[in-house]
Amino acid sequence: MLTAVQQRQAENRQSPKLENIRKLVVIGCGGYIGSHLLEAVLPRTQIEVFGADPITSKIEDLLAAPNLRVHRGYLRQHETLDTLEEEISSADAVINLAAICNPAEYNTRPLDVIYSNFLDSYPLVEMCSKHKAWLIHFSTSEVYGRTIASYLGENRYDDPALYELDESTTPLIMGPIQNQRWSYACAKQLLERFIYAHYADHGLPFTIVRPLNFFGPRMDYIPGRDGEGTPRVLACFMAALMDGQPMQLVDGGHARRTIVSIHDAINATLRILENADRAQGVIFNVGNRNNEVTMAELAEHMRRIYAEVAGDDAYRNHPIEVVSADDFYGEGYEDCDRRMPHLERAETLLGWKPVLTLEETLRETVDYYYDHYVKNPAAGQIAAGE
C-alpha cells in the first residue's frame, strides 16, 4: 500500500514505463537506495533484474519476486566480478549504487573509503566499456567539496555563480591531502573522470547521478539497534530522541543541505531509464532546491516533527548541544559549507521536479523509524547498509 507521500507524488506525475528496458543490473540492489529502486522496479515483470549485494535484509520480503536474481557479494571478490561480467554483457542498463558513504568513516577508514569507491568499481567501469552497456553511476554531490564562497569570508553568498553547483562548470573543490574527510569526494571524483575517459575513448554509454541528501525510510541504522558506530546526521538525530540524549550540532549546525525525498530521486532514476537517448552522456544533480535547511534548522525540525510522532510535547524541548567536527569526525574533519544544485538540466532533459516538501520528507522518516524502532522493535531489526 502507498505512503500519503508516495500517493501525493503519484497523483503529481506519471510513473515512466521503461519499455525499452528488459535486462537492469543493479549493484548495492540492497542498500538504502536500492531497497527503493527494487520496489519500483520489480512490479514491471517485463523487467528482469539482476542484482548484486553481500547484504539483503533491507530487501527482503522483495527476494521472492520471479523478475529477481541475487548475488550476495563483494565486488573485490573475483567469483561476484566474473558473475557480474556475464550479467553485464546482456544487460540493457547497470546501475552502480555500491558505496562507503558516511561521513563519520571518512577520516576513520580512509583506505577502505577509497577501496569502495574507487578501486572496487573501477572493474565495473571497465566490463560496461568492453560490452558499451549502458552504466548509470550513482556518485555524490561531495565532489563540488566546498564553495568558492567559503574561501571568500563572511559567507559570500550575495553572488550565486559563487556557491551554485553546476554540473559543467563548478570547480570541484578540494581540502588538503592531510584532512582525509576528503578521501569519500575525491575517490568519487576520480571514478567519475575514469568513466567519462572510457566514454571519451571507448564509446561507454553513461549516466552519472550526483546526489544531495536523500531522505526517507530505511536511510540508515541505528546505533545499539542495527548497527554500531556513528551514522550520517538523520540517524544520530534521530538515535538521539529515541535514547534520550541530546542532539549533536557539529561546529554549532552552521552547515547547509537540500533535502530531497527518496520517491522524489526514484523517479528522477526511473526517468532516467526511460529517456536513454537524452540522459547518456550526461551528469545530474538530483536534489530539491526548495528544501535548504543549515543543520540546526534540521535539528528543530526534527524534534518537533518528533513530539507529534511521539503525542508528547516535551520532545520539543529536547536538549541540543554544540560539539566540535575534530571530536566528533576526528582531526581534521572539515566540511561543506552549502551544496545548492542546478536542476535545470533534470527538468530540461528529463522532465523532472522533486515535489515532496521538507515538512512530508522528514514527516514520513520519522514516522518509519518511530514505528520500526519504538512502537515495534523487531520490525527495526535490519542490518545496516548503503
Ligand SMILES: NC(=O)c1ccc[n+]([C@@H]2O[C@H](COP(=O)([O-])OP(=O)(O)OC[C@H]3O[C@@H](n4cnc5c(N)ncnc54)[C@H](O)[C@@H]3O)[C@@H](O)[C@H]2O)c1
Given for the second form:
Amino acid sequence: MLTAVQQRQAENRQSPKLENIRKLVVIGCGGYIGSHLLEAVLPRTQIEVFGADPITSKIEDLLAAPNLRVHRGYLRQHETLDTLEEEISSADAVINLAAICNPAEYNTRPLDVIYSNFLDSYPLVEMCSKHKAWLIHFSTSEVYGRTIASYLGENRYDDPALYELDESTTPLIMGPIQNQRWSYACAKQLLERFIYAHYADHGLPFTIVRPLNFFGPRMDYIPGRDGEGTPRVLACFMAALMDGQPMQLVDGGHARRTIVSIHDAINATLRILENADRAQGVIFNVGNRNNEVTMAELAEHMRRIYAEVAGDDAYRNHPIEVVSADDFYGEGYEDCDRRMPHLERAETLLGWKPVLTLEETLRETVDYYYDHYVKNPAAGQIAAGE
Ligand SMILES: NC(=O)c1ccc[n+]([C@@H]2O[C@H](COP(=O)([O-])OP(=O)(O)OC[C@H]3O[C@@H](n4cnc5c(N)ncnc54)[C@H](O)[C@@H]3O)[C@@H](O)[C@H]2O)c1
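Okay, that one was the form predicted alone. Can I see the form predicted in complex with this ligand too?
Below: every chain and molecule of the assembly, starting with the one above.
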C-alpha cells in the first residue's frame, strides 16, 4: 500500500490538466524545489522543459529525459540571458527559483544575496514583460519580516490579526539596515514590487509564490560531506545527529515556523500551472497551518524520528544546546518570530490544501538523509566540489 507521501507524489506525476503548458522555462532548476518540480513534470513528455542553473548535481538522474534541455550558467551572464530570451519568447510559463536563500548567508554575504535576489533577476522580469511571458516567481514568506506582535512585547499572540500573514493586507516590517540579515527579505520584496509594477504598467502576466518552509529530501547539503558552511535548519539538525555533535538551538529555539512537505508544495505549483486564468496577477502563500513548531520542538521531533530510523534509542537523548544568534550566524542577525500563513487564497482559487502531516514530512526527510548519507555514504559525495 502506498504511504501518504507516495500517494501525493503519484498524484503530482499524474495531475491531469497541464495541457495548456507546452513549454516551461525553469531558472534555478537544479536546486531543491527545481529537482522536485522536474520529477513531477518531466514524465509528461508533451511538456518541453528548458532549465537554467550552474549546478545540476541534484538532477543528474533526470538529465537524460528527452523533454529536458539545461543551460549551465548564472542569470547575470550575458550568454545565459541571451539564451533565456530566445527560450522565453516561445514559453507558456517561466518559473524563477534562482536565488541565494540560506539564512546563514544573509548577514555574511549581503551583497551576493542582494545581487542574487534582486539585481540578477530584474532583467528576467523585464524580458518576461517584453514577451508577455507568464512569470511564476518564487519569493519568500520572509518578505513579511517580523510580526506586529513581536514589536508589542510578550504574549500578544492572543490576537491573530497581530501575527497571521495575509498576502494582501499584512504590512511587511523589517529591521534596521545594520541588521544585514534583512538583505534577503528586502531584495525579495523589491523584486516583488518590480514585478507588480511591470504588471500594472505593462501587463506582465505574473504569479508570486511565498513559500513557508518546504521540507523534504534533497533540501540542503550536509557540511563536511557534500558542502561547506551552515545550511538551513533541517540540514544543521541532520548533520548534528549524523556527526554526533549537539543540535544547536539559536536563541533558545523559540522561533516558530510552519512546515509543509515539498510534495504538497509541488502540488500547489502544478495547480498554479493548471489554472493560469485564476493564478495570474495573484500572490500566494504556500505553507501548512497545521504543522507549526518551535525550533526547539523541531529538534525534539527530529531526534526521536532519527532514533526510530537508526533503530537506536540513544538518539532520543541526543544533546541539544542553546547558542546565541551572534555566535551562530555572526553579527547582524535577527530572527522572524512566527509565520502563520493565511491559505484561503490558494484553497479558493486553486483548490489546493496541504495534506501531509508534520510527522509524515519529517519521517520521509529523515529517512532520506539517513539512507543517503549514513547507509550509502558514497552517494553523499556526488555534489562535492561544486
Ligand atoms: N525551500 C524553501 O522552503 C523556500 C522558502 C522560501 C523561499 N524559497 C525560494 O524558492 C526558491 C528556490 O528555493 P530552493 O529551496 O530550491 O533553493 P536552492 O538553493 O536549493 O535552489 C536555488 C537554485 O538556484 C540556482 N541559482 C542561484 N543563483 C542563480 C543564478 N544567479 N542564476 C541561475 N541559477 C541560480 C542555484 O544553483 C540553485 O540550484 C528561491 O527563490 C528561494 O528564495 C524557498
